[in-house]
Structures are given as C-alpha cells and as structure tokens.
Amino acid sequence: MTFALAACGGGGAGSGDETTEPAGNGGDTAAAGDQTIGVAMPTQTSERWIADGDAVKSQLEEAGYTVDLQFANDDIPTQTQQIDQMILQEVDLLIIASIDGTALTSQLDAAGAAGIPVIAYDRLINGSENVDFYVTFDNYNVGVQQATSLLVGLGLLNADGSENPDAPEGPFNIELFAGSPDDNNAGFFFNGAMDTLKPFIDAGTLVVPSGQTDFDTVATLRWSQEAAQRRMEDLLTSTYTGGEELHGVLSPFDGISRGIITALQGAGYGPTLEEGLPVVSGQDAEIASVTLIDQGVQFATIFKDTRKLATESVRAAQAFLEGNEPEANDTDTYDNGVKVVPSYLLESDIVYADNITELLVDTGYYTAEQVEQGS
C-alpha cells in the first residue's frame, strides 16, 4: 500500500514554525552530507510498522540522509544484531522502535561510547542513560480515548466525551485486554483506560464478570491477535455460559480487536453491532479494522498519524546532527529507570464510523477504495 508520506504541518522537535520541512538550515538538505541514520523497526507483521518504517525512511531521504532501515519481525535477537551491525558500520544516529524496551542496554552502551545519538521511536527504551530523545504520542491519553470510545459505544458518553444525560443505567458486562508487557506504552494505555473506566466500575454501571482487571492478567504478549482470540474464547467458556451477556470489550490494538471479534462471532454474537456484537475498541487505525468499523463490526479505533511521528523523528534527528538539542514538549513523564527522557508527544484521534472520511480519507492516509476493500 502506498501512503502519502509528505511531512505534516505543525511545529515540533527542533522547530517552532508551521513548515513541512524538517527543522534546521531553513529546509536546506545539503547539511546532511554523507550522514547515515540507522532505523530499527520491530516487525513487518503489522501494517502500522510498515507504514512507520516507510514514512521515516522517505522523510529522512528527502532531508538528504542515507537510511539503513531494518525490520526484526518481532524477534529480539534479530533486532539486537541489526542494531549491533548499524553501530559497527558507524551510523551517525539511531532511531529505534524496540521490540522489548529492556533488551537493548548493551547496544545503547555501545552507541553511547561511539557518540551515536539514540532516538526512541514510539516505544521508550528502559534501563539506559543513552536514550537521548523520545518521540511518541500522548500514550496515557490514547488509553483515555480507548476507554472513552467503549463508553460511547455503550451509550454512557456522547461522542465528544461528555456525559450523556439519557445514558442507560446498566449494568453492562465488559472484559479488559491490555497490550504487551514488554512494551512500555502498554502500561500507559491501560492506566489511561482504567482511570477513565473506574468511576463507572465503582458505581456498578460497568461490571467485569471474569474478575480479571489487573494488567499482568489481561496483558497480551507481543500484541498477538491469536493469543487475544484464544483468551476471549476462554473467557466466553469460563464466564458466559450461564446466560450472561457480554456488552463490551476494552481492546488496546486493532489486531487484538480482530482476534476478539473472531472469538465473539464464533460464539454466536453478531455478526455486527446492530445484531448484538459487543462494543470493541482498538488502536492504530489498521485498514482491516477501519473497514470493520465502516461495516458496523468493530466500534472504534485510535488514529495515530505515523506521518506526523516520522516528521518529529526527522526534526529531532536533524537537530542532533547539527549539534543542537531537539525541542521537547514533555520533560517529566517518561522515566526509563535511569533518567527522564526528554520527549515530544503528539495527539491522536478516535475514529468512529461517521468520521472515517474526515480523519482518514480527506487527509490522504487511506483512499475511499482502500476503506471499502479493507486492504
């Protein structure tokens, strides 16, 4: 799939204006010279990470840099070897979206010793002082948005997040899923979601019949769609065979959402929301899930525009390579256990069926044909 990879407008790391060019030298790319940037992405099994890799590579090359882009297919030893090789080849800067945020300490030590700046891309790298910058979305707020979409789907909130004065009393039965425990973002997503759901749980409006509410129990290793489907099937067998009805599921990622939906449909729910399928949230606006939303199957997803994330990474990289410090808009939140990493946080959007065109088609992220076809 071809994505529109042009940099999106708005100030960001290393820039305070509205230019779509990376910061530094007024957009003059000659300063990049022969510099090489190593880009380590976690996997090609998710369309989201393919889009990220393509966007970062395209925008860095447009800025004049040589790019070594590697995908590790969710295998930690593969990613460590790829980064080791980049350091041996003396890249000038590393942009890393880690598989396991705790598994790269020796690689970052080597990068620090070689004077290679490291930008953590959307996943914080923990346990190292050699993380120079972090570019991501406001991950706690992403979790708030996931829970908000679930509450909207149940009729407890309006689409703008305000209280619905005509909200049903409930109670509504829900189940909870979280992301991979080795991904630092997963905790932020879950905490934001649970802080949003807690008042409704405390009031008895929402009930979790399985009793599975802690992160370690509901986490999904490697964000696996298959593991999520198996767990949802197990929950239905263990908790919902006595006539209990499931009304909603908190899902932190579209792949997990599709696994959940497959299990629900296999158990006789649905096949659509209108026909009794529970409300299921999501994240990443993957095209397969956007199509399900358009068809009334999945209720919502969170759109994190990878083009904007790539743009901020390029701006931060160019600032470092020109001897400057990138602009951060958060210097308090992201403590990796050794230091608080200066960060640039981007905002995300909730995608419902009625705003797919506005958020995804009109902005050039997908075409209408892609939404219709789901690919």
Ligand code: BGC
The other form holds:
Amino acid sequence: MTFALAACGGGGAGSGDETTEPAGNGGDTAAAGDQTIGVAMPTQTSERWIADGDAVKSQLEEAGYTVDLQFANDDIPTQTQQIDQMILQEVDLLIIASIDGTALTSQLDAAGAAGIPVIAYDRLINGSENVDFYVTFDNYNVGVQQATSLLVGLGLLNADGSENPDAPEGPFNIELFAGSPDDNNAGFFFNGAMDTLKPFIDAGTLVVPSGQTDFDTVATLRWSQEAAQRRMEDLLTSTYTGGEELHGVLSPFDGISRGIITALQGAGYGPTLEEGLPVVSGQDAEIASVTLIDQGVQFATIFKDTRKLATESVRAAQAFLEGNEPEANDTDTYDNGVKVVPSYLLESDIVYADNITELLVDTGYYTAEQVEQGS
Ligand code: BGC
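Pass me the form predicted together with the named molecule as well; I've looked at the form predicted alone already.
Once more the chain from above appears, this time first in line as the rest of the complex follows.
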C-alpha cells in the first residue's frame, strides 16, 4: 500500500523518487519482457553460426527478452534488408554478426538516429560511429594458434607450443590460405599466423613454393569451401607437378580445410596424415572437421566456444538496456576506422586428436557419438 502510494505520488521522471523503480531496471527503460532484440547472423551454411544463433536466442529468452533472429544466407542485400526491417519494427537493441563489415553504414546510421544500441558480434562492423560494443575472441591469437598447430604438426614445435630442440631441419613446403577479405577478422587471423610463421620462413625452414604469401592473393571470398578446393587444385597443378611434395597448409576455417583436404586427396595425397596427407589447420571445431581430426585426417582446429560468446553478448545487451555501459576488457585493438570500439575478447583453444574429449565432449559441446559420426 505504501509502495503503491509512493509510486503514485512520486511524480514523473526527475522527481528523485528512485525507490519506486523495479530493481535492476534503471531509468525509464521497459522491463526485459517488453523488449525485443534483433539478432542478425550471416549464414546457416556453416554450423558455427547456427550454434551462435541458437545460443544467443536461448540465452536472451532466458533473460526475459523477445528475440527476432535472422540468418542472411551470406547475401549482403538480405542482411541489410533484415536489419532495416528490425529497425522499422523498433527493436530495442541489435546484435549483428556482419557478412561484409563495411556494408552496414546506413543501417547503423538509422539505428543510431533511433537510439538503438548496436553490438557487433564476433565480426567488427567498420566505418561507423554507431557500433557501441564488440564481443569477440582474441582474433590475432586465433591466428597465432592456427600457425602454432601447423608448426606442431610439422614437428617444429612441441604440442604445448614450446620450441622443439630435436626439430627436423626441413625445409618444409607449405601453402597459405586466408579468410574473406570483407571480414575484419580475416586480417587478424592472417597477421597472427604470419607473425608466427615468419621466423621459420626467414630461416628457410618453411618455404612457400607458389610464392603466394600476401593477404589479397591468398584470401577466400565468403570463406567458400569450393573456392578453397579450386585454389588448392590450381596450386597443385601449377607448383607441385615436378615431384615437389607439399607438407602443410595454413587454413583459417574448417570449411576451407575440408576443401583443401578434398583437393589434396584427389591429387593422391593421404588419405590420412599417417599416409602422407599434409598437415592442415582449421577453425571453429565444426563437427565434420572434429571427426576428421579424430580419424587422423585434418590435423587441428581452433575451438571458440560460441556459448561463451553468446553469454558475453547477452551481458552487454542487458547492460545497455538497463542504462549502463558493458564491461570491456580491450579498449585499444579494434579501431573500425571511425573509433576504437570497446570490446570484450574471449580466449580460444587448439584442438588436436588427443584433446577432443577434454575440450569438446567433457564440456558438453558435442557428444562422443557426434564426434564419432561427424554430424
Ligand atoms: C569467424 C570465424 C569463422 C569465419 C567463417 C569469422 O568471422 O570469426 O570463426 O570461421 O568467420 O565463418
């Protein structure tokens, strides 16, 4: 009764009577139950984004929000339309994993004008003032880990990444693949990897026989498995028909890794590492690749726990919707060309055949059956 009277008599905003506000719901913001969050994901062709979408949606719903989740089939106009539509429907906040990090400026301008906070999810959105927060993994370190796994596979480093005093002299022949040039992450992965490989290339322990080492030449538009397979086939015919042997391939994503492996097997390598298949790295711990690692075909991948990324995006969303700033752990690295976007970075792990159970099964990411069956 007292509460009701106080609530009635408290007057409007600025009356100073904060005691009538529901707990955890600062200022004039609506309760979570009345708020809708638009979640834009790039594609369902790669399972990581399906897992991201599911995890973000379910965790937001658990927190009481309504969720509009859309996938854009890796098509830029589809994604811009989806976000336009979300803004038109007056969502309270946007979480966006972009396809092309530079293609959303007008959507973000509209979101900014409507006062809708924008969280960039995993991939930075470039060229806009209206990116309020960025949740991701330490992308440079993902690249370091990819190159580390390649070096471990070649015997140049120990499995824990330390120097191997009994390392073979080589030289080893490697080829390089990078991700999509319009995805801001791709450059971070490649730089981290190349900084790690460079001392070995400079020392002559690693050689890139094709000579293709710059990002633009080795990039793979839209992270396409088919494009990667074709490029690997072309490299094999242009560079490896005179008896040269390929020993390793830097791959930035499991889909690309599988395209590379198909090309290699088609040219007579392998079919397993033991039978001479080159060491191929990866990323995302996609189930098909985890199974190939288990079977001794793909050498390694990088596990980025999408459940944790979803949790961080929900935490950031809640902070904004309660009128607060989310906690960042990096305020230097991610300059989108207009501003440095405050970021929360998560750590990733290298998956080898011998730690699949510990990293992926024991943590409930996959079941042992899924690892065995590859689906
Ligand atoms: C993500 C990677 C993913 C790639 C392809 C990148 O932006 O960070 O985890 O492998 O996109 O989907």
